[in-house]
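Heads up, the chain below is alone and in the form predicted alone; it's given as structure tokens.
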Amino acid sequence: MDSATLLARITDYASRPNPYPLYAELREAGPVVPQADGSYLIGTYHHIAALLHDPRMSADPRTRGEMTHKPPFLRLDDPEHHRLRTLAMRPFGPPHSPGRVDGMRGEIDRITEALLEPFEAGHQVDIVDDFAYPLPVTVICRLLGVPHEDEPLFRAWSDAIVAAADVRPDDESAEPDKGGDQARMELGGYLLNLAEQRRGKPGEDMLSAFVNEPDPALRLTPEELAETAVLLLIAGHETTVNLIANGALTFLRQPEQLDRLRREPELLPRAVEELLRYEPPVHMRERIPHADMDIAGTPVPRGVPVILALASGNRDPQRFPDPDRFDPARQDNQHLGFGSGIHACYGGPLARLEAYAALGALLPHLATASLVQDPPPYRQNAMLRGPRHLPVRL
């Protein structure tokens, strides 16, 4: 088929259960594949990794003349990206809060146990709705200081923002973008209001830390605080839901590997890294060249979208031997599951901790479980790919 239609075919909902043959076609078509909508698609590991580290590639949609308001730091370039990411990191991780994520370990275990309590033999459960979604949502709410009972409210906003952020051919973008902007504004206002309630009355949460920062030079403006809090709330659960659900699905499809992990639980951290390679929660990232570039012999003009298919790079046989095999003991597994370069995933350490706890506790339940539907129904989103439901009979 025509390689110029690859992006349209990959993002088509019919491909959601298994986009990997299309990624193989993409890698065969060449390192850089021009698309019918004017974008360029890249699917080989070494080219993706190099471009994620290339300062000529911009993450900022304003490079294309899109978006008038300032995006969150995930979509900014240095030096502004570095400034905001550093300020956002102060209450979350080293060097200022080195114990924050590790200190959540006991809490994550308790939440996991409580969610698994109703999982009894003979019952049918939905791994997404009953476990993979509520776990990271509860954790990020505790971390940020968001009332858990407001979850239905922010879930609707979160869904709209995530839909707008999806990668799709250019001609399909207008409607979701409008809904996403509105939702981002409303969720930002809600989180800013929560933060203001903590001013002068701080709790142990991150919104309290942001709003009560004593040093004016380290303080986020209200707009920056709103954008950062929105990003942390959404990124803090959306990708982890996929990681846990994709993990459970992979284990159920490969009972011999499930048995091996039950016999050798010390392999679990390595198995999570392999899941991040084999079934990553984020499949694509968009970048925009600041200047005309030559990428692997293909001229790419400034200002046009370059789509980096991370999930294709993760299955590139030039980088990973036997890439279509799930191997929980895989060595030298420098995957692109959390991106790479200056925009590497800020919450990676927390997502790993949640995945170890969730999948480790789920293993005994999965040993005698069976899939009710395979493939399960998937989320609409092509970039954040994962099951929308994962019905399992225990």
Given for the second form:
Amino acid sequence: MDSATLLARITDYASRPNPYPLYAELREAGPVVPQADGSYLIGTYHHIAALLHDPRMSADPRTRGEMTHKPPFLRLDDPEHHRLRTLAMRPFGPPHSPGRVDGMRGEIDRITEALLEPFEAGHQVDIVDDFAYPLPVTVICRLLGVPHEDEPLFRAWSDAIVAAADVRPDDESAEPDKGGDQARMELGGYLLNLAEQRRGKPGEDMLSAFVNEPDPALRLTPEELAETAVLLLIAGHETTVNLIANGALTFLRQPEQLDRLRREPELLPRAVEELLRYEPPVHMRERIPHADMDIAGTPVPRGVPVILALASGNRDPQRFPDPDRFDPARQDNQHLGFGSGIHACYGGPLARLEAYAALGALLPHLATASLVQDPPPYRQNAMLRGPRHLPVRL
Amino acid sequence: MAGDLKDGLIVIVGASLAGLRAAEALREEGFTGSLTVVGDEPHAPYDRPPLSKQVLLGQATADTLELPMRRDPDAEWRLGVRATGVDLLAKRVLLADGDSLPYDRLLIATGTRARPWPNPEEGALDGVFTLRTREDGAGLAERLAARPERVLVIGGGFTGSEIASACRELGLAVTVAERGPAPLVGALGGTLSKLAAVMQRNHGVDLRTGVTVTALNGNGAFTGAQLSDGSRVEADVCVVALGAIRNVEWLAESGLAAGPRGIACDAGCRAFTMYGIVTDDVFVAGDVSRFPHPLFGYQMLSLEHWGNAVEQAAVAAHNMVNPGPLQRPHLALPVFWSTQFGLNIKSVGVPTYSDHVVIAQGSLEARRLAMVYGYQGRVTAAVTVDMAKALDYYRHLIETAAPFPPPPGAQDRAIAADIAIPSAVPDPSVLSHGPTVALTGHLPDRRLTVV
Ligand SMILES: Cc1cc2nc3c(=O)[nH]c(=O)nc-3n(C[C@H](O)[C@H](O)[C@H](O)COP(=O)(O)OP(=O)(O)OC[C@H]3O[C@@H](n4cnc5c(N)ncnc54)[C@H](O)[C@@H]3O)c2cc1C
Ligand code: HEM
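Now that you have shown the form predicted alone, what about the form predicted in complex with its partner chain?
Below is the whole assembly, all chains and molecules, this chain first.
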């Protein structure tokens, strides 16, 4: 088939259960594959890795001429990106808060345990709605200082924002998506208001830390605070849910690997890395060249979208031997699941901790469980790919 | 044949970073024979970089730096014993205790030691230190903890600068005396050395450049020093940071190509004899080696880099137990890091192999930048200051011999990104600190000249 339609075929909802043959086609047609809509699609590991480190590649949608207000640091370039990421890191990780993530271990275990309490043999459960979704939501709410009761409220906003940020081939007839901007404003306002309530009466949470920063040089403006909080809330759960659900699905499809993990629980951290490679929660990222470039012999003009298919790079046989095999003991596994370069995932240590706790506690339940539907129904989103529901009989 | 190489007798001389990593790698490569590691220090292998950083700040103690073992290399450790020679014909290593060890293959990883103060009497004054070993680190840390009035650091290379940084962090008065025009100039060239000088002064270092220390004063205990500009520095602690000397003297009679700049070996870590003939049973790794590198005109590189010791040890070990066609070259790019005055400095490639530089990203004012070095129109090195994540891109440019200056369009691009300025790398002989990376020509030395 025509390689110029690859992006359209990959993002087509019908491909959601198994996009991997299309990625193989992409690597075969590559490394740089021009698309009918004018974008360029790349799916080979080494080229993706190099471009994620290339300072000429912008993450900022304004580089392709889009008129929009200043995005959060996920989609900003240096030096702005560096400034905001560093400020956002202060209450979250080293060097200023080295113990924060590790200190959440006990709490993550307690939340996991509580969620698994109703999991009884003979019952049918939805691994997504009953477990994989509520766990990271509860964790990120505690971390940021967002009342968990408000979940229905921000879920609607989050859904709209994530849908608007999805990778889609440009469709001339489609209305430009304004719902995403609206939702971002509203969620931002909501979070800013929560932060304001803590001004002068700080709790242990990150919103408190942001709003009570004493040094004016280290303070976020209200707009920056809103954008950053929205980013953290969404990035903190919309991805982790996929990792846990993809993990459960992969283990249920490969009972021999499930058995092995139950026998050798010390393999779990490596199994999680392998999941991030084999079934990554984030399939694609967009970049835009600041200058005319030559990428592996293909001229790519400035200002056009370049789509990096991280999930395809993760299955590139030039990088990973036997890439379509799920091997929980795989060595030398520098996957692209968390990205790489200056935008490499900020929350990786937390996501890993959540995945160890969630999958570790789920393993005994999975041993006697079976899938009710395979493949399960998937989320619409092609970029953040994962099951919408995962019904399982225990 | 290949089976034989996995068995037999292997001796490693030098029980530090390169020696340990090679021992582990030999076992990982399937070596099942007998392995002996000889080291003149009485300790299990330990890590040196913290000696000028965490140890001086009291964040770690010198006796807790033991290198973690990836696996037990199942070796016989002969610690506290010096090797005094090697008989290439009889294939034996001679030891100071009179013993001798037969080998089938030998790895030399004897590293370097601190260059002492040239006047031994002055160097023996109480309060005068060099910094290379655990004992040095413990002694200096103890003196600094006793809060001396002033510390004099002689030499503004990486080690001297890190010591000065630690002193300031401890709130101690410190003077740095450097013969060259600025600190770090030998490693990083003119522009970044000016930044280094500004950082030192901003942090309250009394920095004296273009001067040499002519004498250390004291009657039993160090009290101060005389400088070549006629001035005098009153201080009660002095750290001599004049660079390193290769531990090669024990090979003077061996017939190997061992000289003051190290032991010459080929890209496969095999040592040369003094006639420039490559051996196939003597290997070299770590700070003591000199090896040719294709990206730098096949000149012999001489490095004092942690990362190089690790990588080269792995290649040497692989080649010691694999036949020729399966052997690997040591092609890793030199990588170095240093933390000082709150800055994280990282370098890749050989900055001194350059004629021009540009600031490709960031700026001197922001104290955050990527400086790219070019030689005859291609990229040969990059140094980042608080911008470590940028390094991979520039590493790739070096590996592909990309044109210099680097292409336009980088984010956070400096205004001056197109203006290449001379790299201003000085002749090493005008420095008090030895550069930690040096190109040393194409020839294996014929004879050892005693230093
Ligand atoms: C204070 C300090 C700070 C440093 N900071 C950094 C840094 O920030 N970044 C970086 O990249 N590098 C740094 N380094 C350099 C790094 O530590 C060295 O590159 C590394 O130790 C080299 O390892 P090696 O095994 O080759 O040599 P060495 O560590 O020098 O070990 C050689 C060993 O062989 C022994 N030996 C010598 N002769 C004989 C003999 N005849 N018989 C038996 N044994 C013998 C020596 O006593 C020694 O134990 C630093 C070094 C020092 C001293
Ligand atoms: C399994 C879970 C997760 C996965 C797979 C994941 C994946 C990723 C990826 C691929 C990127 C790079 C985006 C790009 O290059 O454009 C990224 C960035 C980011 N992630 Fe995650 N993430 C996860 C969990 C989290 C969590 C729990 C948080 C917050 C606590 C978080 C916060 C962020 C932020 C803030 C960024 C932007 C970083 C920057 O631009 O500098 N992520 N993540």
